[in-house]
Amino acid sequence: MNALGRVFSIEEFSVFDGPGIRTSVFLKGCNLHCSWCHNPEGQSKDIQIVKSPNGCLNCGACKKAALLLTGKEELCEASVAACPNKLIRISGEDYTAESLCDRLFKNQQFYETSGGGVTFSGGEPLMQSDFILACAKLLRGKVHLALQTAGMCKPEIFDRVLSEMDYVLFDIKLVREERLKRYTGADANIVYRNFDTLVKSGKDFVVRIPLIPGVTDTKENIADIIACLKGYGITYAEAMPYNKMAGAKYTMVGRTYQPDFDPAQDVYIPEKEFSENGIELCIL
């Protein structure tokens, strides 16, 4: 039986998700609950109806179409075609490994000339590890493969997928167990076991640090992360400052953005602290 994967976005010509020009495949589903997440459509494994509030005429065509098809006004597939301003779309499309790889191979010339390839992201892509492995079987040796992950999965899953990757972008959010659990739901023992495996594997990787005001940018957490990186001899990391527009997409999936931190607070950029400890911090 062909492995099926559920994808919510495929971004071609990406230059931020690994070396060279890449195609980034964003897989649906995440087992964390980071309230700063700017991809709410990637959190659920389900196919969703997404509606942009900008430009809505309040004509009711979307609800009328849904009512005719389902007997309810809740948006459905019929609402997509009914919207006169094309503000409604479906988030989530199922692919076989073969059909996705056929699409990915179309950009192979760009991968080869730029030193790029394909990056599996999410959501948390390791929730669809069987699909990634099925794709890797078709792509391995032909396309450079990368994984962007928070590392929250069973070690045996991490090990299997890591063995097929050329490059890993690994998020380090919080080091202390209780704070990592509170703000993300992750188990620090699992995450840092997998990180240890990554570092010792010899695979190319980069650490990415989301800088969230009052959460991950605190002096305590910055010191913890620096100590973690220095312990492994890591001298380069990338930081992703909080995007104050992160909450804008939640209304599109019918949710209210309720972060457990102050999103209006300015984030602290700890370039000096990293530099003083011999670590180059690149701000994305």
Contents of the next structure:
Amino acid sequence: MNALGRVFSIEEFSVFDGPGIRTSVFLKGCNLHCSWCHNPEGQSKDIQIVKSPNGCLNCGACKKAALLLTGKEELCEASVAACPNKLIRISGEDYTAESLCDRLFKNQQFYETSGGGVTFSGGEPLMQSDFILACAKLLRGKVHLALQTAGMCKPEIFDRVLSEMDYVLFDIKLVREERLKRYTGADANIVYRNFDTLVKSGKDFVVRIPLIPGVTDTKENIADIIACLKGYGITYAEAMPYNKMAGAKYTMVGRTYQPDFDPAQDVYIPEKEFSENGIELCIL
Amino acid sequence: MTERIKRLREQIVNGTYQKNRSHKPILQDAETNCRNADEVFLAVLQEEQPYFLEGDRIGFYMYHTKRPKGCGAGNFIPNYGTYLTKGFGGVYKEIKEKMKSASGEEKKFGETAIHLLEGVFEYCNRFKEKAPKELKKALERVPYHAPQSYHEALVLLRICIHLQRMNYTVHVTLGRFDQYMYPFYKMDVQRGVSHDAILELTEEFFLSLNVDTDLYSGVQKGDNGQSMVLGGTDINGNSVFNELSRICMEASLELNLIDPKINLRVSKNTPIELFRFGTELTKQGMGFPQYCNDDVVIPGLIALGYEPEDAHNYGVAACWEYIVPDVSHDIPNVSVMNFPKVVNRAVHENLAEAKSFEAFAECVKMQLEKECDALIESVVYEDKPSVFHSLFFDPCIAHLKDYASGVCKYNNIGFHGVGIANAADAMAAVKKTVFCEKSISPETLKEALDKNFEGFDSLRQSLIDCPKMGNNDDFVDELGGFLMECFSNALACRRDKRGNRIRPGTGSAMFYLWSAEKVGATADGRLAQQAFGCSFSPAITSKLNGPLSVIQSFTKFDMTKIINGGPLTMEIHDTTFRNEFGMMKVAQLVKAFMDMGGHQLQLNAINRDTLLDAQKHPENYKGLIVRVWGWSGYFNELDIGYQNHIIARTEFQVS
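Form predicted together with the partner chain structure, per the form predicted on its own context:
Everything in the complex follows now, all chains and molecules, and the chain you saw is the first one.
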């Protein structure tokens, strides 16, 4: 199996992606379309040219270089080197499992001494499940492996990858089927089937709840999530309040940030509701 | 923090006490110039006036803002323990006793010492008359008699510091406070004094270190030498981190002020919980604690010729230089090895003739050795004889000899080492482009460097794309090791003009800016005059994989061989510290660095946006503290060059 993986970032010392000191691999491409996503680079599976707007001299060197190479002004690889302020980069690099794992193994000593390891994140990492499995084959038994997922994939793929993981960070965004569909595009039947498998698998996991104003922090959704967790006897969850800077990266990939909620609204932090129901909610 | 401490802190932060001071010079320059250091000190003793903060129990600040230039020595750790156990009176009597059998120079030394100490007693008496009640009571005993309580010990220590300032000592360090103060802490505990009362006293003492600091600036304000060392391993391998060490950290945490700068001695046996506690301090953003690894430093010092007992007792000078208290008068910062300059010289003078990379590396070694000789030759010893300064070193008291005579047990010198990463990167680029790929000829490279890469954009880019130190890439890290090995070996077989050891180091002090200004474009792609990395750190322009790679790059070399001090400095985004996960992992990161053989580490909790905003709106950031090199300062008070360097360093951000 020579699956190539498309990675948009490798982060060393990613402290909020599982236990201990970890290296997180962010795989490119997502099958959801959450409008609060703070990582638009992760959404498209294509290799993209990313341009940081801060510090741009508007000198036109990037466009000139593109024109020279492709005949069009649309930024391309040549623009990267042309930018005098180094504001342009390529997002998305293809790795073989071997080359990625070589890199990941380099930090092995940190994983061992801190109880850490490697986390596959994204995007939706399960979209590149073959690649994850190829990596797991090389890493398993030597490195603690974690998966950060929204759970939207074929059950057989989920089960297969789950069996190779030591830890899962599972996103619970919305519980009601139609709202989950509307805001993320995910199918609740599949997501909660996979969640059910995870809980019953006996693997270590944590529930991650993005708190989005007016979307996931509503009374109704909080009550739904609590009911869901209580049903499984889960007593701990982590919440990630909406990051008001989430929109910043959209222009970098040539998109306009169009949230389908009011980002200026304050996020409601439902610590009280969770604790009343015997669930500790840790705010990340 | 108690209400009292809050009020005291406020007076200090607002600088209201400063209006009590006089700006009249104690001596005119001409008057200073015709006096020796001890005469200048006596004049200051006679002129100084006591003043106090409201509710002060510590006291002893400079009334005159214009101190005449006296002794001028700095960067050592005085024998506070001697005065704490014997009192100044004990030392006074000891000297008198010794004088009975002394003659010549020694007798003269003793006479001056007696005269000076009597001046000190008179000064303290004068001070006592005006002191607030509690301080007055302490002054009934100290400094003449040995203190009998923690409070009295703090007052005596404060007097030692104040006297050194009066003697124009440049950097007054605090050494191993938790060790020499511990007996007095114990006295109080046995007397039933509460933890809170001891914490409050400690905080008051710490506050006193933040008074007058405007008068003691070094290169920049904040560079005043007030470093304190906590914890450590004794000669039997036991940890000496004690309850008082913990109280010091608590006090620093509550006060959130620049001084004292906390250094933590740690080892492979240090529990993670202590690193976790240290991370609380790091989170404050002041850039300390700085961690020193006993497992590396102690063997390193022993290898340099320090006796094991002394090596185990090490502390740090103003920034990071490992020095021995009480008995040594090392000057750990006399000069600086400019690594990029040496490599650049080899590129210009030797590269064209080098048949292989190994041959080129030999030339770098030769250039480095030449530079060592030149540095040794250029060292200027500025030790101005000063009997009063000598009284802070046990060997001087024991032998009635001035420190400048070399009577101290160790009189070694130290060379900083600046730009190690830039230099290793430059060698790696030469190796890759000139020798491996043969894509650049030595002549073209030289021309490009001479023209500061003007018209050589793509050549420069290919140099920038070469491996950089900090990414755990052996190709370049080994060259960093090679340079350190050369530096270490060169100094191991050389002695300074006085015949003493020269200690190689990895600190940069301000030379990451100062030395860089004098170095033209370098083969790592760095433009002329562009700053080097600070101390033992990657180049500021390097694209880095992350902190784990940086740590591995900088722990590959056997650091015991290059042990003058100089930390790996890393910037970590302040959001990392926002909850227990982040805090614990930072602690684990520090521990991992130590376990891997790192010698010294200094972390900054930093947020570039905050710093940029602070440049635009300084009025909103009056209390913003940053680590500059071996010390922390108020961001607003730094020159723009230092501000920009901090902003330019890579901050590791976690999502």
